[in-house]
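The form predicted on its own is given below as one chain in structure tokens.
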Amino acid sequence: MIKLIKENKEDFLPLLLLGDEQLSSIGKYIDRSDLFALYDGGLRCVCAVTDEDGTLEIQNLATDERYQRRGYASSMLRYVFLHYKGRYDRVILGTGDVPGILAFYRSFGFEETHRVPDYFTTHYDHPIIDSGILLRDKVYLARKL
């Protein structure tokens, strides 16, 4: 079951911090985002989505580490696509340059649009390592809804 969270979004910070390790970064979008939470016998996955000048942007997609690779993020993406279909033409997101993560998003039809060089090394107060890779560039992806 997926719920739209309208209150007490800060209760979801432990999970949101898996998708975005810096609290100040989450603070820039959490209050103005639609926050979705997927439950399956407990909280499994969250997704924060914002409207950026008429473009839908996935700001954060995170699955509890104990339940990763079980289809929860895939289910969440499919839900988000259906929820916004007809209201937006496309959806974008930015992520680290990690082959497995990029392959996941490409499997949903996302294509790379551009990169922001050294984004993670200049916008975060500590090194961000994902899947053993030190993140530097932010990779932006887009797909039609």
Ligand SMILES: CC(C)(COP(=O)(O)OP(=O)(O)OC[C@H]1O[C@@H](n2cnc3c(N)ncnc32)[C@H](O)[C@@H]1OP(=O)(O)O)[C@@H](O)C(=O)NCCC(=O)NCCS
Second form
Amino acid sequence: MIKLIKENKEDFLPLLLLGDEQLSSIGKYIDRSDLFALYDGGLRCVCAVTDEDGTLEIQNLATDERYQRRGYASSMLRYVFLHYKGRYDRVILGTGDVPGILAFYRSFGFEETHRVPDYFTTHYDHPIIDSGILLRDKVYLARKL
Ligand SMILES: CC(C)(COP(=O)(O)OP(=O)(O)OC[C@H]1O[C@@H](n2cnc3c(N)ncnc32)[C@H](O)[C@@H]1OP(=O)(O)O)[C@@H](O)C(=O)NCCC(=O)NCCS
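Got the form predicted on its own; could you also share the form predicted in complex with this ligand?
Full assembly next; the chain just shown is listed first.
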């Protein structure tokens, strides 16, 4: 079951921090986000989505570490795309340069548009390690909706 969360979005911070470790970064979009939460016997996955000048942007997507690789994020993305279909032409997102995550998004048809070199080392107050990789560049991806 996937719910659109309207209130008490801060309750989802533990999972949101998995997708975006910097609290101040989450603060920039959480209030104006559509926040989706997937439950399957408990909370499993969250996705925060914003409107950026008429383009849909995935700001955060995270699955509880104990429940990854079970298809939850894929179900979430399919749901979110259906939810906005017809209202937006394009969906974009920025993520770390991590092969597993890029493979995940490429399997949904996302393609790299550009990257911001040293984004994570410059804008984050501590080193971000994802899947054993120190994040440096932010990679922007896009696909049609
Ligand atoms: C990226 C993330 C959201 C994927 O969530 P998930 O629920 O595990 O994803 P799914 O189970 O739907 O994965 C579907 C497919 O994507 C690919 N995939 C997902 N995670 C992968 C990884 N770490 N390495 C390689 N491939 C991966 C696989 O092909 C997978 O299918 P398979 O398990 O049958 O091989 C999850 O790893 C996560 O929360 N990571 C931490 C937060 C984060 O970095 N978010 C992305 C930036 S916003």
